[in-house]
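Single chain ahead, written as structure tokens, the form predicted alone.
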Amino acid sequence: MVLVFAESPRGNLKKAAFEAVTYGKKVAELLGTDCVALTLGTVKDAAELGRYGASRVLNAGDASFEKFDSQSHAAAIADVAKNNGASVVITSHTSTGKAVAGRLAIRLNAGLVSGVNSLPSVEGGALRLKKSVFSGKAIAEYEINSPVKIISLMGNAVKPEATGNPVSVENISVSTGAGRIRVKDVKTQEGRVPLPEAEIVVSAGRGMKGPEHWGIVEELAEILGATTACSRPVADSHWRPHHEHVGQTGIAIRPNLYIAIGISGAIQHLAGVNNSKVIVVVNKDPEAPFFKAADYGVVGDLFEVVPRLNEAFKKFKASN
């Protein structure tokens, strides 16, 4: 059996959960077994996970899971994995998934490969998996041959596929023990799709010259239904909030489309965005390093180029 931990922050299933279940179904098909999804706490529409490939959906609805504790969450997932004979456990490569994956590996005496971006190949009783290493400059192949195998899946590595039907949710009880962490308060950023889940990201750098000019970037993001981001110097200067900082020292992302405006493309920034499927760069410096990594580039003053892009996109959307 393949067990997928489907995250549900504040009781809502997000894109990462649907990606993980879709991936879990494909892994289960390779192994000739079933994909089972697990949710913790009170979860809205958990039955919808059946649409993405889960043959069963299990829910441990104890109120203690309403606030995240990596110790108790890992204990619960491990308990379900043992009781159901799971040979593979899949989590999302999010802050939550990364926090529980290592604990799961110890509890289940399992091999772990984190941050994978493709389906494994089956070699006898082993799984071979690939992942990006050295800030995306190389691809490494790993083999897990332990009886239980743990995989964490990068965001946007697979597209959620709703090919099935909802399934009834089975309520279960789990053994976790007393957690040592007490969560007193949780503050989250609301609004647009979080950066790790975003399919389109519009980002800008010091070329914007100041926070007062950010309106054209936000307008472009609004037109495209994108999430906004920024380079480190912008966040350090407090032009934009730090949760928008992408790069090696910020958030690593892999959207389908990344638009970089007024960003030179230093190696530290590229390390966090070079797994984007398509990169578009707007910069007035034709020698900007970012152009070497770009799929498309516009050499020009962003204060002239971006407003014209906005108008062109508006006309396109109006006529389509």
Second form
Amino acid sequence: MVLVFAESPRGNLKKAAFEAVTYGKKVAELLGTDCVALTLGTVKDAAELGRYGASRVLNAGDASFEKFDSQSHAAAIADVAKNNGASVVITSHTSTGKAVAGRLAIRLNAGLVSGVNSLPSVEGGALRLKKSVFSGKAIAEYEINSPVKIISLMGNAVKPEATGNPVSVENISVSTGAGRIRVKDVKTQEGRVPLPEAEIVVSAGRGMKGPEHWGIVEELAEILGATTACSRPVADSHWRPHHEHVGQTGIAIRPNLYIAIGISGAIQHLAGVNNSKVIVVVNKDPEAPFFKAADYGVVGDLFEVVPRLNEAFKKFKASN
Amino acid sequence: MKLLVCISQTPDTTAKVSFNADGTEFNAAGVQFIMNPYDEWYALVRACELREALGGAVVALNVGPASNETTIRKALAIGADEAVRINAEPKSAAYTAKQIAEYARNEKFDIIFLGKETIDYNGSEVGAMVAEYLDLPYISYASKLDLNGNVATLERDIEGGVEVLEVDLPFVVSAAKGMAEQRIPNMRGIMTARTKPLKEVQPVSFDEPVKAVRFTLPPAKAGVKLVEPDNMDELVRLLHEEAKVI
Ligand SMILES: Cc1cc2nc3c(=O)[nH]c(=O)nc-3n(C[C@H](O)[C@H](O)[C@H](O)COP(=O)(O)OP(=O)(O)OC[C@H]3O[C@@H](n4cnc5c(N)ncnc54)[C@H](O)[C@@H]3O)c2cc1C
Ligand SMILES: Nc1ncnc2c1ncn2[C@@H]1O[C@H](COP(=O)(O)O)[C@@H](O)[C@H]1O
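Next, give the form predicted in complex with its partner chain, keeping in mind that what was shown is the form predicted alone.
What follows is the whole complex; the chain from before opens it.
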């Protein structure tokens, strides 16, 4: 059986959970078994996971799980994996999943490959999995040989597919004693999709000249329903908040569309964004290194190009 | 205060990445190696700040061959009091975590610091594994860490925000941007680093459950398609019809 830990920050299943279950279902098909989803705490609409391919949905509803502690979460997931004879355990490669997956590997005496971005191939009793390494500069293939295998799935690596039907949620009880972290507060930015989950990201750099010019970037993001990001010097000079900083030292993202405005494309910036599916670069310097990593490019002054682009997108949105 | 900082050595950010002909080994020829930035800038510096405020000792630990000693000396120059090198090729995160945990098990550290991830194999695995081996709480991607007696207050980066939490010593933490400001070693630091103790420890054996099969380079991009700056309708059309991303 393939067990998917479907995480539910503050009680809500998010895209990462639907991706993980969709992926889990496909892995289960490869192995000729079924996919079971596990949720922890009070979770809204857990039955929905059936639509993404879970044949059963288990919920350990103890309220203590609503505050994250990798120790108690891993203990619970490992318990369920053992009791149900899971051969593969899948988590999302998120702040939650990363903190849990390593612990599961030790608890279950299992091999872990983290940040996997495609389906495995089955080699006898082993699984072969690919992930991006060296900040996107190479691809590694790993083989897990242990009887139990742990995979953490990179965000945006698979598209959630709701082809099945909801299933009724089975309540289970698990041991809860292990946690020692006291969560005091969770501060999130309201509104926009968080960067790691965003499908479209509009990002701008030092070419913007100053924070007072960001209106055109905000407008572009608004039209596309995108999340905004920035280069490191922009965050370091406090033109934009730190949580928008992408790249090697900031957040690594892999949206479907990344629009880079007035960013030179330094290697440390590319390290965080070069796994984007499609990259559009707007830069007045035709020699800017970013053009080498781009799919589409516009050589021109961003203060002229971006307002025109906004008009073109608006026109497109109005007729589509 | 007894603090452990796990430091790894990685190829320089700007290094050209290549592999041997059958794709089984990283090509280290001509590559410059550095201390993994998160370990150096955030984990190590915050540990040194706490030691400066509260007394005690900072131990820098690396699992690696003797050739890593330049990197380890840099950690001493930045401010670690002593260093330990576990004499082994760090074959995987699981292998590395096992070595770190076995060393730390009897040393009674108050805090074990790591970086949020290494920039070469990008795993973010070691910290959680060490914490599980030692049965300790683990706070990953921490961008703030303050201590008040036995109780630490931390902020942890989560998707679209931060989580504020408290935990008692001892614990394992992985450091992200924000926890401290990078320090450049000064002349005095570099001089004293030469005389600080650097101990060599032998590894314990470990059965590898995961092995690297092959490394490849990503397929080259087809090349950029340029659109005239006065024809943004064309760019929108391409994104819709050709790239199919809007
Ligand atoms: C160890 C290390 C880690 C780093 N980590 C990161 C990281 O995580 N993320 C990151 O982003 N950087 C990182 N950096 C910094 C990185 O090397 C670059 O310095 C940075 O990305 C440059 O930011 P920028 O492109 O916004 O600015 P610049 O390099 O100044 O580029 C500005 C660009 O805007 C263009 N431009 C100017 N005016 C206009 C106009 N009117 N219209 C159109 N285009 C215009 C210019 O042609 C230029 O290409 C790191 C550096 C180091 C050493
Ligand atoms: N060989 C090593 N020696 C000591 N610490 C290491 C080593 N490899 C990784 N680490 C630590 O583990 C952290 C996370 O690494 P990783 O799980 O590989 O992303 C790094 O930031 C280091 O703090």
